[in-house]
Each structure stands twice: as structure tokens, then as C-alpha cells.
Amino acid sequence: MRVGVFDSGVGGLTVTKSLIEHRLFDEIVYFGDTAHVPYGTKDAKTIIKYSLEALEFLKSFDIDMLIVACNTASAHALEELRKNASFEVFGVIEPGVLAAINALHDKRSSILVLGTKATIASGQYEKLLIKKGYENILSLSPSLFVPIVEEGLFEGDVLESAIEHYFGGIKQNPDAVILGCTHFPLIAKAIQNYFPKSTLIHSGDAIVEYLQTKCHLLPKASATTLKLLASDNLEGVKKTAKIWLHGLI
């Protein structure tokens, strides 16, 4: 089985990694649409219409499935996606949710979701948080961290100021904190550090969670294969990509 994978940019290869150590596909196609990341500053408008250009590209590629690796995505065109499509089409917040329920079992548990302008505009995330019961729910958008992880910024000072910028305010530490952004994971580390105590839920183990529950798909006998392409700088995913998943390509 063929499955595209696509992202606004780099983000999407923590997804792919998750995707890649489960042998859950024989080959993945990733669509990095750099040319117009980041997407979660753009109106709902613009990033469906981003969004459908993806959908048309990857198609050419004979996918059986398709995963929206970006969160903004996720939370503004996977409507129309699915409408568009032939095969089937899979978001990421969900399943987040979900990885997030199944940690949480005290409904009363802090909940931080950090995501773009656009997904946090959404309120996707709080919705189906909510409609489970939890309601101590803080969402935030530390719109920094997804150019600092395209600039490859992984840790140092700079991604540093960004974090201690955003979370200062935060007095306790969260139950859980869900990186509603396949770009956070990259700086996962640097999170945990800050939140030693949290539980971080991130798109590439709730997707694979997710896939193996709802579509029962079982690890193939060889490895995956992967074919990197990008509408913009595909040497830089290309180095992302060797620093994400050595050892897995």
C-alpha cells in the first residue's frame, strides 16, 4: 500500500517517522508544501485552496490513503479533502485527541494544546476535548516555533527565548501537553525540558494509534519506503529529513 503524507513543510516527517518504525505502509509519498508554509497564519480559505493543490499533486503518485500531517490542514480542509479524494482521507486531530484521552483518565487533568493562529482559531482540538468531558483546557499559539524548526533551529539559545517567551506565564505544570503541530515535535526535547512533569501527545504515535485501531492494519514484512518531494527548497526537507530519521532511511 501507497500512502501520501503532507505537510505545509518539514513538519510532517515526525509524522512520517512514527509511520516509517511501524512498517505500517510499503512505501509513503511526502509532500512537503514549503513554497507556502507556514500555513497557520493564512485564512481558512487560502489553506484549503493550498490544500487541494496537495491533494491534486500526490494523486498523480497512485496513492491508496492520505495523511494530513499539518494540524491547520487538518482543521480547515479536511472536509473538502475527503470530498476530493477516491481513497481515504485521515486528519490529525483526532487522533490526537484520542492518544490524549487514552493518557488522561482524570477528566479533570490541565490540558495545554499548542498549535498555529489557524488551528488554534478552529477550536477543533477544545471541541472534541470537551465534548469527552475535559475542560481544564489552555490553548496556545507559539506561532516562533514553526519557522525557528524550518530554519532547522532544533535547540540553542534561540529556540530557548522562544519557549521561556511563551510559557513563562504558565505557573503549573500541565497534565499534558498536545503538540497540535507535526513541526513540534522537533523541538519536543526542549518542551519536555520545560515540562518535565507533562505528558507530551504528538501527531506521529496518535496517527499510527489510530490507523492500526480504525484500519486494523498489521506492520508489513519489509521496511518502508519513502520519496521525498516539496514544492519549494526539497534539499532543506531533505537535510531535516536525515537528522529526523537516521537510521530509518
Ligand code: DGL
Second form
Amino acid sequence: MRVGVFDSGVGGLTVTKSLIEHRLFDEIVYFGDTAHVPYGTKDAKTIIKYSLEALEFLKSFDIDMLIVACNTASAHALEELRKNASFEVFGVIEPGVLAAINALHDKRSSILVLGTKATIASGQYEKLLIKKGYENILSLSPSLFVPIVEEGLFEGDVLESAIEHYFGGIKQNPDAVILGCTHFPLIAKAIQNYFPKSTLIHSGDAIVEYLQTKCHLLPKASATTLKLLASDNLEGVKKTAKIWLHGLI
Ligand code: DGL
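For comparison with the form predicted on its own, provide the form predicted together with the ligand.
Let us now look at the entire complex, which starts with that chain.
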């Protein structure tokens, strides 16, 4: 089975990592829309337009399924993508919510949702969580985390100050922190250090769990092959993939 994985840039590689580790597919065709990144600061109309263009591009690679490994595109474009595809299209928000719920048994649990401005503005995480009976939700858009990750600053003073800047006002460890942006797993260690008692929810692990339980996908006998594509600076994407997917590709 050949799956298309799409993100606004390199963030979706964190989801790709989980997919490769679990050998759910024979082949992954990854497309990073690096010519248009970031999506997180754009309005819904633009995010939908870019996402549909990405879908059309990936269709030419004969994919059997599409995973939208971008929370921002999942929040705004999922419905339109599904209308325009003849194969299944999965986003990362519903799997993230289900993973959070699986980790939290008390409906009064406190949940911190982190995402881009566009993801948070969509209210998608909150809507689904509230539907499931969870109402103790705080949503935050730590915009500086995306460029910090892209700079490879996974630890150190710059990251620590940004974390303090955004989380300083939160006095108690939330029961769960949803990393609702595919860049954020790369700084999960620092976020976990700040909130040592919180359960962190990662889009990659969440979609793997979702595909295993809902689609009954089983691990393949041989390793997943990866084809990397980008709308700009493919060399940069390949370089990042080599570092982030170290030992897997
Ligand atoms: N990877 C995107 C997401 O998960 C964030 C980066 C962007 O703003 O394009 O929402």
C-alpha cells in the first residue's frame, strides 16, 4: 500500500517517523509544501487552496490513501480534501483527541491544546473534546515554537525562554498536553520537563493508534520505503529528514 503524507513543510516528518517505525505501509510518498509554509498564519481559504493543490499533486503518484500530517490543514481542509479524493483521507485531529481521551479517564481532567494560530482559531480540538464531555480545556498558540524547531533549537536558552513566555502563567501541570502541531514533538522533551506530570499527545503516535484500531492495519514484513517531495528546497527537506529520521532511512 502506498500512502501520501502531506504537510506544509517538514513538520509532518514527525508523523512519518511514527508511520515508518510501525511499518504500516509499503511506501510513503511525502510532500512538504515548503513554497507556502507556514500555513498556521494563513486564513482558511488559503489553507484549503494549498491543500487541494497538494492533493492533486499527490494523485499523480498513484497513492491509495492520504494522511494529512499537518494539524492546520486537518483543521481547515479535511472536508474539501475528502470531497475531492477517491481514496480515504485521514487528518491528525480526531486521532489526537481519541489518544487524549484514552489517556484520561476523568472527564474533569485539564487539557492544554497547543497549535498554530489557524488551528486554534478553528476550534476543532475543543469542539471534539467538548463533544466527548471534556470541558476543562485551555488552548494556546505558541507561534515561536515553529521557527525554533525549524532552526533545530531542540534545547537551550532560546527554547527555555519561549517555553517560559507561553507557559509561565499556567500554574498547574495540565493532565494532558496535546501537541497539536507536527513540529512540536521535536521539543517534546523540553515541554515534558516543564510539565513533568502531564501526558503528552503526539500526532504521529495518535494516527498510528487510530489506523491500527479503526482500519486494522498490521505491520508489513519489510521496511517502509520513503519518497520525499517538496514544492521548494527539496534538498533542505532531505537534509532535515536525514537528521529527524536518523537510522530509519
Ligand atoms: N506543521 C503544521 C501543523 O501541524 C505547522 C506549521 C505551519 O504553520 O505550517 O499545524
